[in-house]
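Given as structure tokens, the chain that follows is alone and in the form predicted alone.
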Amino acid sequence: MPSEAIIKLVNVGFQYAGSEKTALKNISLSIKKGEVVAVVGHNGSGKSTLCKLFNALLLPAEGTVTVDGMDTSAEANLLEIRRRVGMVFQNPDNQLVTTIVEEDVGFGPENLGVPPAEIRARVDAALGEVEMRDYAEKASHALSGGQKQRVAIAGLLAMQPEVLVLDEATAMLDPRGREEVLSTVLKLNRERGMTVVMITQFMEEALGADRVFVLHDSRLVMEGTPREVFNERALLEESRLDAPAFVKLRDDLLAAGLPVSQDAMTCDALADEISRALTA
């Protein structure tokens, strides 16, 4: 299990200008190097704010930040900190700057100044690992919304980035290309040994974390292993925020009266429970 913290906060606040709400409130967590983590929470909760101190979009007005032990609010680490945290965002029309997939691929290590030679090994690279490799000389307008995803994140990977930051990237798709995104990233976790981290509102995302941490009113409320996260079922009340469905299932199961195991917490793994409860 990685150790080593890539991102830390201490006693981190933000609030946005012309705003009498604090988005955030003495925020403390540390993210490790290879880990997978989700951030959850009601709309209005800091999610999306948290996420854009990971890069220094945002900076904090209270406490640090820190990237690999560098300060993002020190002028001269940001280019550094924005290469080693890639972002992708909700909307991908909104990522895509030109009109063909290997040039917008390209497009970062060019603007970086890496030679085309090596431009052409990271795009050929990066599009073989989301598995777009056969849409490399295709519109980019004319891809789904998870192929355009994927093409963003590739963008990124061509940076040759240390941290995917995903702030809410699954959430104008449908359910196929939510499945294609999230693949995608947890295989680049898997092979790669890349950190990432998922801001969703889809619970069944987070279970695929190493670890959850929970959001409500601009504070951090809870954090755990998926386990320990959505075993707390009065407290995501309080934080206004629902189990996963299978979790929900598995909780009526329960209180049924049939033995599944409280670890049992997706499709597969309370399919394989109720099949023993029902032969045992």
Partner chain sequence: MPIVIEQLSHTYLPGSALAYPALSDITLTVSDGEFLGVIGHTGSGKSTLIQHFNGLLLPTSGSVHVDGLDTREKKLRKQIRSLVGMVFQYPEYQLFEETVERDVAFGPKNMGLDDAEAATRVSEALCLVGLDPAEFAEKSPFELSGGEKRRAALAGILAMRPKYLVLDEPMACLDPRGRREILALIESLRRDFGTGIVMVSHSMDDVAMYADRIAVLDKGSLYLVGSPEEVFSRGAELIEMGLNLPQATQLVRALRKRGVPIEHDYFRMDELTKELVGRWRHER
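Output the structure of the form predicted together with the partner chain; the preceding block shows the form predicted alone.
No partners, no molecules, just the chain.
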């Protein structure tokens, strides 16, 4: 995996204007190119604030945030940073700007001053990537939640970004919509080397990440592979989080003496381990 950092935070602190509470305290982290990173934390832990620092929607009060070496607090870098770091938000209804799907996908490139013929080509390609080409001329409000989020992703792809940040983009979706969105971004990561940052409430989603960051009360309290993070059950509990159900099962089986691998954290992996242990 390439080790070049695309997003880097050094000693970042943040506080909302007019609020006494600090939203983020002394956070240092780096996200590498081509990596899938999950950020988990309870409601109000600061994870949404954190991801808004990634594309200069918010600027740090202390410390620095850099994207591809560009400081987010320098006004001159603003558009370039936002082009590179695309963001999908939670509510599918509040991020599509225009009524018709393809016109919405063209919105970003239009802002960047891309020539019309190229916008057309980018829009068609982006809608193809998210498998929404059949809906190009449809009204966006009639789509399902998962489809709306895929259109939002296409709108970012048309700007040719390096990073996709999903700010709880699956929270309001049904299981099928969640699956559609997740498989779309993971495919983009596999096939295009897209860096993906998922902020999520669903621990199961974090299992698919290369690394997991855990936020608790405005602090970064843990960082590691899913296996490392979900092994810290006590720390997770303290951060008001839960391990995925299959991780709990794995631990219960281990405690009872069943020889299952520590790496088994999904249904299929665990089924393999259990059937081996029971038939051995």
